[in-house]
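First comes one chain, alone, set out as structure tokens in the form predicted on its own.
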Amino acid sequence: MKRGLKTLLLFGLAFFVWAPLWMMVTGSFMGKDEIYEFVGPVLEQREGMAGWSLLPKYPTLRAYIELLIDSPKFFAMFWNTCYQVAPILIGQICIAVPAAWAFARYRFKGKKALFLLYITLMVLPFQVTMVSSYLVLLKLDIIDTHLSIILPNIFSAFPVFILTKFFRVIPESLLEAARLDGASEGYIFLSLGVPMGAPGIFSVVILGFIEYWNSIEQPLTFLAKRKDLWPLSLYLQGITTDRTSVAFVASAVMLAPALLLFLGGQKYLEQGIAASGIKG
């Protein structure tokens, strides 16, 4: 009895964390009109109960079309986040893959000063430092170009923190064997540190994908004169209500880069998520 008490929480809790997913994919597959008879009363704020049906009574591929054929401004943003995102990550791991080495494995004066230092940046949310990283930027002549989203975020602290967890648990009488052989600190770091730390890089590219690949303020701030450079994340603003299928569409088309490598890299995640210590 307790048992299936316990299996039909679960299924009720699952249907609320899966309804909104499934009302976006069955959406994209709906006409405009049809989309109006469920959610009309609520997109024309009159009176009237919205609903929805669990499979479209007219699935139509319209929407896919309007979208993926028939709107240039879609794929210009959709190439503005590539744009943004690719350097961001690749900065991420050339500064943050050797920072982390360095507070992980080596002994300096001012390290934990210096690391107390990367996670205060690090816990600070971005409306924090938006005033100051601004008058930078404007300072560095980059405001309203790609460079003011990629830049800051190439020396983020949270891809530093992240790292110097998985390097810490490498056994130092491993890196001493090595020492002892004649390998160089390079070489430690390229041949053992590096492929040894790769289920916390593919984390930190994982995370970060999904952190950049869905980032709304900052491009709101320094791209706020230049919307022709604006990411896919902030597509949606613009699209009205008379086009609410395209907005699903849109909104699938975003999820999928995501979620197929959230799925691809579930392991590492997880490993990176307790690593990080970051709860749910």
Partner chain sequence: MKYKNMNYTKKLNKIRKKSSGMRRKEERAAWLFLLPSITGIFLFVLLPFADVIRRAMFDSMGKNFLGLDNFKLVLKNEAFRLAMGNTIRFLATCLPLLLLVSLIMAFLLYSQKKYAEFFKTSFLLPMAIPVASVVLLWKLLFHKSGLLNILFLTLGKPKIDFMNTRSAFVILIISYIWKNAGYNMILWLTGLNGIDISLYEAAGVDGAGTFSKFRYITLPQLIPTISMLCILSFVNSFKVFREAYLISGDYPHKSIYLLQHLFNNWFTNLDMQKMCAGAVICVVFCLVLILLFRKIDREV
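We call the rigid core whatever largest set of C-alpha positions still superposes within 1.5 Å between the two forms. Residue numbers count along the first chain shown, from 1. Everything quoted here is computed from the prediction, not taken from an experiment. First, how it differs from the form predicted together with the partner chain.
- Relative to the superposed rigid core, the position of the CA of residue 260 differs between the two forms by less than 2 Å.
Next up, the form predicted together with the partner chain. The previous block was the form predicted on its own.
Here you get just the chain by itself.
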């Protein structure tokens, strides 16, 4: 009985997740008139109240076609997102993996203080470091280019933090054995550390993807004059209100890659979250 109540409660909580998701997906299959009837009062100043139905009355792909064929701006912004997210993730891996390896596997002077610095940097919100980033980007003359989004993020402290936790659990005896065989530190890192830390790398990539797929603050400030370089996350902002049905499709299309990656990599995502909470 008690167990049944608990399960019921959990289903109740899950409802708050699946209901909005369901609305997003069904909304994208609704026709223009249907959407207008439901959402008009909210987005287009129509009289009356908003509404919703469980299923679209006449499911249609119209809005999808309109978005995917007739919206060049959408595609431009989609590619902008790709040009920004992919280099950030690749760069982060190249920089953070060795750094985390050093923190996890070596003793050196100032390690504790340095790690504290990384944690502090991890905690600082973007707005606080915005000015200093802006000053550098200005000096480098890359404001209003893709690079202004990419470069500062590559050196993010968060992946270093997570990866350090993953690298720490590799047993030292394995590395000692390799050292006795005369393996160099670089070789040990590449042939033992990287493969064994692979789950950590995956989880950093997934957490990073979620983060940068949603980036709003940075493009807003560092690409202020080049709206043509804006990522997809800012697309809905510029959408005109008479294209409400397209707005629903756009949010569904934005959702798709994030959702796929999430479902495919949930295991690593969970490990990543769990690792960030592990002590030491």
